[in-house]
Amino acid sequence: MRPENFIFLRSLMRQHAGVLLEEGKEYLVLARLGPLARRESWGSVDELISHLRSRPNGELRRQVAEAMVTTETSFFRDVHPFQTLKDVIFPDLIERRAGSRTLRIWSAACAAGQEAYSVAMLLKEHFGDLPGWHVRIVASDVSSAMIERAKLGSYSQLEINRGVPSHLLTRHFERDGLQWRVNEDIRQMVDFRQINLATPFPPLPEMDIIFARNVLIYFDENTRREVLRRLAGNLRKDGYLFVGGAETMIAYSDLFYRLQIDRTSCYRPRR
């Protein structure tokens, strides 16, 4: 890959994400975009970005972004935080909205939906319906062909593998093909839409648990601060922030206070 090409797409993941791809990355920009160049017939992964530099603010622009995004996830990823879900801060903010019967979560990059499905899987089997009540789970990524596969629902059996239960295989997900599709019910809990976290939110409720794990790592310094600043705008003041277990929130305690809730910690805002 020429150097000015890699330079080109430093610049445009900082623009369009606020995504810090590092010196020494070109090898992860053959992987993203190999696939896109493939697929729209560019003879190169170097082409496709002389081509792109020369026509910038096209559609080829917003793809290419997107293939650049990590977008690796999977169904009750990391155990803890979902137990510590079913053991505590579900049964918190159950008694907590008793009045207003309401809970509200966000799943703030959600790649292909499996975080989101998990949330909505762990409250139908533990907590049932919540009659009455209003449960709203949103689910956000920016990129839209994930939102897409997300709202499908469909995972290839090596997806299920990655943390999906037995038990949970059977009751809320039915085969499609070689690919299980998750039921109905499940889908209907999610809503899915396209969020870019590095520039303002669209207008949001105030939510009650945040999910922004292994995501904050990706930005610069100035856009992680400001996309936690917007976060700690939209969460509860009694509410929970998730990060991933490799991101420190010790340069932001102006921002959040830290809970060790078992062996999970997790967040609120300071205000």
Contents of the next structure:
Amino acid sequence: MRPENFIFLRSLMRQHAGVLLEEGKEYLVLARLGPLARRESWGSVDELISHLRSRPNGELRRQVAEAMVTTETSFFRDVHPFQTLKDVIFPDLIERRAGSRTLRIWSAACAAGQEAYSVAMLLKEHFGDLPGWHVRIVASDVSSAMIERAKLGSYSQLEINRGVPSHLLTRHFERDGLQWRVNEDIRQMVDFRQINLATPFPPLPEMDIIFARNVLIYFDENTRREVLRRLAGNLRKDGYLFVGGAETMIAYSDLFYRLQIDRTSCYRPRR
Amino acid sequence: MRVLVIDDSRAMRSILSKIMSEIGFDVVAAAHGREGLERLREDDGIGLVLVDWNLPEMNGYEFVQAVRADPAYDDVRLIMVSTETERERVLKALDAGVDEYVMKPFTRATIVEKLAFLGLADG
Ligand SMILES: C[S@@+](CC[C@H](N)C(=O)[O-])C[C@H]1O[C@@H](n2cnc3c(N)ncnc32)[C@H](O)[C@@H]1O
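Now show me the form predicted together with its partner chain, since the one above was the form predicted on its own.
Every component of the complex follows; first up is the chain already shown.
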């Protein structure tokens, strides 16, 4: 691909989502943007980018940025964080919040919504309807296409096969053609919003649990620190932050301290 | 732990056997439910069975019913692996006593995750 197009794309990704596109990742660009270029009838990825350079177009720009980021996810991803939520964290929070009877959970890079719905199903299964409580799950992503998918809550068999225990499948999903759709009562526990973590957040209530899993990896060093600083500011001081299994927080120990619960690491903000 | 793989397709038996032995199981295989029951009877090291639904001689559903009717096999975990993907089928299998249900086609990761739910592998 043409060097000037790669440089342009790098700065676009930085501005759009604080995403770091390293030198030498041209192959990645071709793999990610190829399908978009074909779908929109451009001769090549270069043609698509050249066009965008000469004629700024917000919609195309957004599509390009969204296509550059992986949205791979699954229900109950990594299994043990959810085990820990069930065994330790929810019982703890339900005790601590007995006064306010409010629980707020944020899936901050929700992709197609599996993380948020996993939490909703887990709550429903093990803690019932928590009568008299106000329980809200916010699910957000920078990609509006992902938010639309997540709202719909409809998944292919392959997506379901990954991660959904069979007894939950029969209780919380209905077949919808070849897809499986999350039942209405679970969908209603989640509010969906488009939020770019790399820019200042819109007003949000303080959260009891934040999931920022497998998204920090896309940010450059400075952006990541800024994002974590804002997340710390939006998390209650006895709340819990989850990051991805492969993401280390050592460099941010001034913002968060680590809690090791069974096999799960989570983080609390330093105040 | 030993796993019994029951499928009438040789290709499927070999795919599942390969995945399971890579995960660390000893594998024995059978081509239908009746043969599966025989394997189970003669080998008390089998702790897990992966069984297809549609099989000659004795189908997977009948196999599950037979196994669950015998208290000697209470500790044996059962996973149905099937092309049947209707919700009613999954329910029926769960009611009969399977621990998990995998819809074909599946990936290796699917199997590993289902095993993790049952505490039989690391997620
Ligand atoms: C690999 S998925 C992770 C999904 C889920 N959290 C998980 O761990 O499985 C990464 C998601 O981060 C989103 N993302 C990328 N940059 C973002 C940003 N600046 N703000 C919010 N979300 C972003 C992508 O759209 C994508 O859906």
